[in-house]
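Presented as structure tokens, the chain that follows is alone, the form predicted on its own.
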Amino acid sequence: MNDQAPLSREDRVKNLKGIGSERKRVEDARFTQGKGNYVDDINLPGMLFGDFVRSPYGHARIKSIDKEAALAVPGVVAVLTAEDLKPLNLHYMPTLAGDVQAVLADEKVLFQSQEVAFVIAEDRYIAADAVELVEVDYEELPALTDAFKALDEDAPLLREDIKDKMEGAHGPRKHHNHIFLWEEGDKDGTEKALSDAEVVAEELITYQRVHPCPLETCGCVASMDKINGKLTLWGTFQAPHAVRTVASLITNIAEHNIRVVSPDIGGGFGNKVGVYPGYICAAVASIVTGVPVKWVEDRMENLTATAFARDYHMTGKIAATKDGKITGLWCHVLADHGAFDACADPTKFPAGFFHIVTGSYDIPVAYVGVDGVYTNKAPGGVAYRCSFRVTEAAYLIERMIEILALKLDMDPVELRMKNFIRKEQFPYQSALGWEYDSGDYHTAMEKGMAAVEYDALRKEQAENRAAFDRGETRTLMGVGTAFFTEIVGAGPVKNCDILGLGMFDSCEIRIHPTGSAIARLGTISQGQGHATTFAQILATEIGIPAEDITLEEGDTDTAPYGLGTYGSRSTPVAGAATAMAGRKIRAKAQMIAAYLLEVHEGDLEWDVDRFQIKGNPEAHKTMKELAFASYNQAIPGLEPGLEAVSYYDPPNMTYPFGAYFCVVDVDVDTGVVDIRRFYALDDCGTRINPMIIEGQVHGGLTEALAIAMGQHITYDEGGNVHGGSLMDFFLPTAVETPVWETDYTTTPSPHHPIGAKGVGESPNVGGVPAFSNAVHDAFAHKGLTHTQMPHDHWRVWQTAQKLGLTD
């Protein structure tokens, strides 16, 4: 007999720790105690290790490869080259973008650090030593590293394997280095708007090549069991089911005989979505040798050879009236895709969702054209904290707004407010084809302006500029503003697929007799806190405390099919699948409760964790009671048990937005930019766990700081990579990272089951233009219109010097 007094409704809600609760991350105890299980922690009996011979050249013909010295090293088992893979038809692999990529260089190398040979040995040190003994005779060829020269008549031919193929995966190719031309919008109408405009602002804006740089590099362990014919892959896979399908297509091993497991992953940021030669070589080596083979790349390999981000050269033209009403937007992008088109974009969108470039503004007519080109650089543009080129689009429109404001001599915030999509216009159809779900931009901007005391900042800036001109200070104050609209939740099958796989997602729930539960999803966390937040969604939906719900992801033998985690799609798609599966459970539980309480289902109402008779809350059955009853009572018309699965195909994307403000002080003599203040207001719809959201915003802002102020992967004319180590590639530490001020508004998505929109990418999307606008604003009164990122000390000092501000 239970003598305890019944809990109040408030206490029952509190015990659930459901949606809106600041529940601590359940994952962290394991990670902070060193109990995580990453790919390199996996060690199997008899395991071999692989390492790559990589090209020192950006572009060269391979005249010969001599393996003998390497094979003579004790412990070396084999050295694979493209010639070894050809009989297996595995020397090329499909890319996510519809191109093919050489697994090992086939007769020529196309970028520095390209994989040339795969050495397999008894331990990784022997393999590394043997790599040095593989003799490759190269004939160096002219390298092409300038995207603007890629389509010149005399530009070197890079892809000899497709030199005569003038039809690509996305339509006609107009040059041997051309990949596609992708166009959206009304070109004629936009050009008319520009010709009729009272004011036109135009600028070439480059978003430099950067690298996601997750803490854990890429790797995998392949194990072929020749007895049962089953291939198991453990790897740093952000989309394990898609990897299984691709592995089946490549190896011809039936998909049910392939198990793909993503163990703990130390950060992804899009870098672990694609398929890399290391995965193929490890799998081939295990199939051939019959023992497990591990491949884990080192930091330099990760920086120089795995997928990059950005590398977009964007020409924008924006038309407006003299009083600041925008009448049209025209944009052309030269997209540098490197040696192979391995960008991680949905199949139908070769430039991702770049056509969100109209941003938060009600622009009546717009046009976008994107030319993709091959160069001698590493392939594979990824969605580094953005949903498929949204970050580039947001940067372009937010810089163009600032440039237009300068031309109009108008405050940039006033210009934004004048052109925002109004609250009553949602759902809003953009000129480039997207339907925005919900928004209240004016309220967000006004809240941000009040929080940072925007008018006072501008007054202080005017005083600072006067003091600078009088010679009383050598620093200039900049106020940067950015207002962004993201597009996340890549999932509607009608819009999005990768290699023909629709981007739905899934959740399977099993309620145990005692009222605890396990949920399995097609996503995989790389630090986002899925085990915490998805349990909170279920807690609210099915009335079982979050702490009694276990979540599993990343094992294709147990999890339902899903398209993985990237591009802020987990909450908008898999989170919706979770809620819908929970509702199926609740619907069955309602039928059980009706039977037990001897009433009609319509006489019941849901209340936190139970069904109760309407008007008689004392007559109720808790979810735990219903779970037990489902296993021990014969309910007429119902199967025993309480389980459900949901495959969720969202009807639309979601559109989180935000207002960011950055205040900087720029020392014109040193180029040092001091981030005095950064305020970020995000609206990601319903907030599942405010504490986790805040953590994601902090992380995204720190990455935005890195990109805007320092990150850049550069190449010289010979195709040599600069910045191939963390000595040269800027990763902010606590020393460089400012204090972040966060805030929010809440505008739920009308078509998501719980109204959530996703937030992981937003701070990077909005943060980069906010930083950049602040630096530009510091020099705006001295005549600066635009300068390219990153705004490191050297570049900023050069800007000051060009403006005649240095001594």
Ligand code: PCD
Second form
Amino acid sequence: MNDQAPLSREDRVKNLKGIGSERKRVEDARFTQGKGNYVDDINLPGMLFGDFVRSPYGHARIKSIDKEAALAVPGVVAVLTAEDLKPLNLHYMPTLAGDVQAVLADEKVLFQSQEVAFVIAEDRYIAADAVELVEVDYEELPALTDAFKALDEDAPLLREDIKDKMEGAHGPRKHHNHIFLWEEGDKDGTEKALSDAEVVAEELITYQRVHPCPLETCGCVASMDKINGKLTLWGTFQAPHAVRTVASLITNIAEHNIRVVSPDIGGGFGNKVGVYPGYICAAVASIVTGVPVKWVEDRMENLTATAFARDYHMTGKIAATKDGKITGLWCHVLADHGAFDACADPTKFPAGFFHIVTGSYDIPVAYVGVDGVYTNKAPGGVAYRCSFRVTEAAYLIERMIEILALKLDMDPVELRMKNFIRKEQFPYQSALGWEYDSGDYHTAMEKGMAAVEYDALRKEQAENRAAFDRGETRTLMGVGTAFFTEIVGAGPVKNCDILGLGMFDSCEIRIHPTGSAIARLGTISQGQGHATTFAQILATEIGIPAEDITLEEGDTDTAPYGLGTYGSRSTPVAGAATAMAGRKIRAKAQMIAAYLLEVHEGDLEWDVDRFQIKGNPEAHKTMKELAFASYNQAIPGLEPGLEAVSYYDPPNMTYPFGAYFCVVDVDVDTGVVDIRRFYALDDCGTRINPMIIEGQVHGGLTEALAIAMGQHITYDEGGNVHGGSLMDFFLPTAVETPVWETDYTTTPSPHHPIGAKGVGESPNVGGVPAFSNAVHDAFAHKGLTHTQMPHDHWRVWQTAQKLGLTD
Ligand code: PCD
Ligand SMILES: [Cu+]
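Could the form predicted in complex with the ligand be given as well, to go with the form predicted on its own?
Time for the whole complex; same chain goes first.
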């Protein structure tokens, strides 16, 4: 039937570059040549530039704002303040967490670097100069930066705008700085397990405030076309469709008259999920002036004013029998949300998926309570490479396991193995309400232990400790383990939505007559390589080579509605939508093939890139032939074309997992931690592109290293933010990064059409506790139970000193 020499089946498979193939990233040709198209590359005729006047105080009353001197600068077009936004009712904007956030400070500033006025000028530099000339008269107020003091009786009142609102978005507020109390699990049952227990370990574990710090900062270009009534927003948006809906709701511009485009994005890591004042101000400025307005923040603005992550003070209590069977887990979190609750979580979950805190263990009873509080710090609370507070939960349970092991005088790996959910228990119902889809923890752990030669490491460590005590060495060896269970793929619409928008995702496919295709998705890549991997899913599903499939994301005028890319949801949700849309294409192609081959549909079988008659593979129609046929009267009366769309609402989340090992040598006299070895075994179900997975794991481990060993955004008592520039915020380079050893097992998700789970966030979730456990393990025999991250040289040296180990 084909004129060209037929390819072998093996070659046909290879040609597709489908699921499982190490296809090279198609995006990299443009990225490595500097040909990416980022927000700041967008330059429109007559475009103006905006820049912010920001608060130097953590907490202060604004007595007056004098714009005169700034407006007198040639090239300055306007200076916006809250007073200008009030008539438009845009001085506050809704946050993703059910709170409101000031777009421009209204009478008060609540954190250092808060947006106070927006200067619009003919170029970026004039705007920056004029910012210096806006005179704001402040009256300083006492700053609240210690979350533990937020609910004190005499704590300063931060949010005057909601001071009388005692019913918050997530239930009653018990104090003027209280946001919510969110609880899950069986409190009484857990307390009973604790009081009945033979052994209880308890600890306060803080996961410090950090920041995702993507290479490209946040920004946008707003362009109001007054003739056609269309507003276009190009921006660093991880969720372009949600931005369009929110923009329509708050500006009253009809949704079809708003186009939101996310061009290339230089890393997101959760930082680009939320809506920032800069977006609103640029849009208002363009609507008012009728010309395009660009706003792009600088590094310090990004670090001090856009969404932070973590800042969780977690108290854990874990109950067990003497021989190490865990009988209960209790935790309370004091969550520091900063000045506005702008956490990016599914709406019903004010603490995200923190209740995955029982981890990989079969714990019969558990309870969590989370109190959210306001402080004079920047708002945010985004995932930063972990789906919705999962890294916090994994850190807590993986530290508690080590602390319990110490108490029991048991090897921590043995304790884990003893309590793992067993393979035959899946699907597993956790005490805090999750249904884990699939897992095989013992196999993964055993594979990891064999790879790192765990027993030999412990033996070497015993020798090292003896040598240290004899004074023969000044370094202590630490072996850190972490076994994590992630929860990604938000999510089932029945329990996950953002501002009422169900968290499904979508894919639309159009096959061209000559057998190539375009697929459009509701997600948006920030570097993950979706154009490469989603084409691979389709290649396998519809038999068209990945090379012949264009992937398009991020333009709301063309892409079907989707909830965007964060929380490692693209593969579990949009990846599933892609496979399902592909299957619809294949079903129509099968009808056409049956007609052309004059057989019943049931007599056909799918083979790589074609339908063939069962038992007679010579009689077949390739997908390419079927595509062409579909554009004519393939079947009389059948509508022409080959197109499909799928909106996929996943029945459950996916639960990737992994076993990580870290070996360190700690110099007690300098506090320098040398990472000798890091081994990461990940199980993300069916692997679409092993090379991309490896890159994802490398990136995530590097960020885990950054968090565990150095990142920290702190505030002093005056409300001044520290760690707001790359002078003192740790961003590791290749120099600080060890060699990563990666490995895998494959336990497919039973409910995902191709069995895939997410992977992008896993290395952060597993990496942070692995590093931290390794540092703690080095000192464990000297009586160290727990110290706070980050484990920078200074803190590690202090620990050594406290333990009396330094000279
Ligand atoms: N099994 C499997 C899975 C997966 N994969 C691949 O891998 C990646 C990833 O995926 P996932 O996991 O699904 O995810 P997504 O959704 O896509 O993404 C997201 C993530 O991603 C990560 N990674 C990355 N990379 C880059 N380059 N950049 C960036 O930015 C980033 N970010 C980060 C984050 S943070 Mo969040 O937002 O925090 O929530 S979340 C996140 C893609 O491409 C895919 O396809 C494969 O292959 N296989
Ligand atoms: Cu998170």
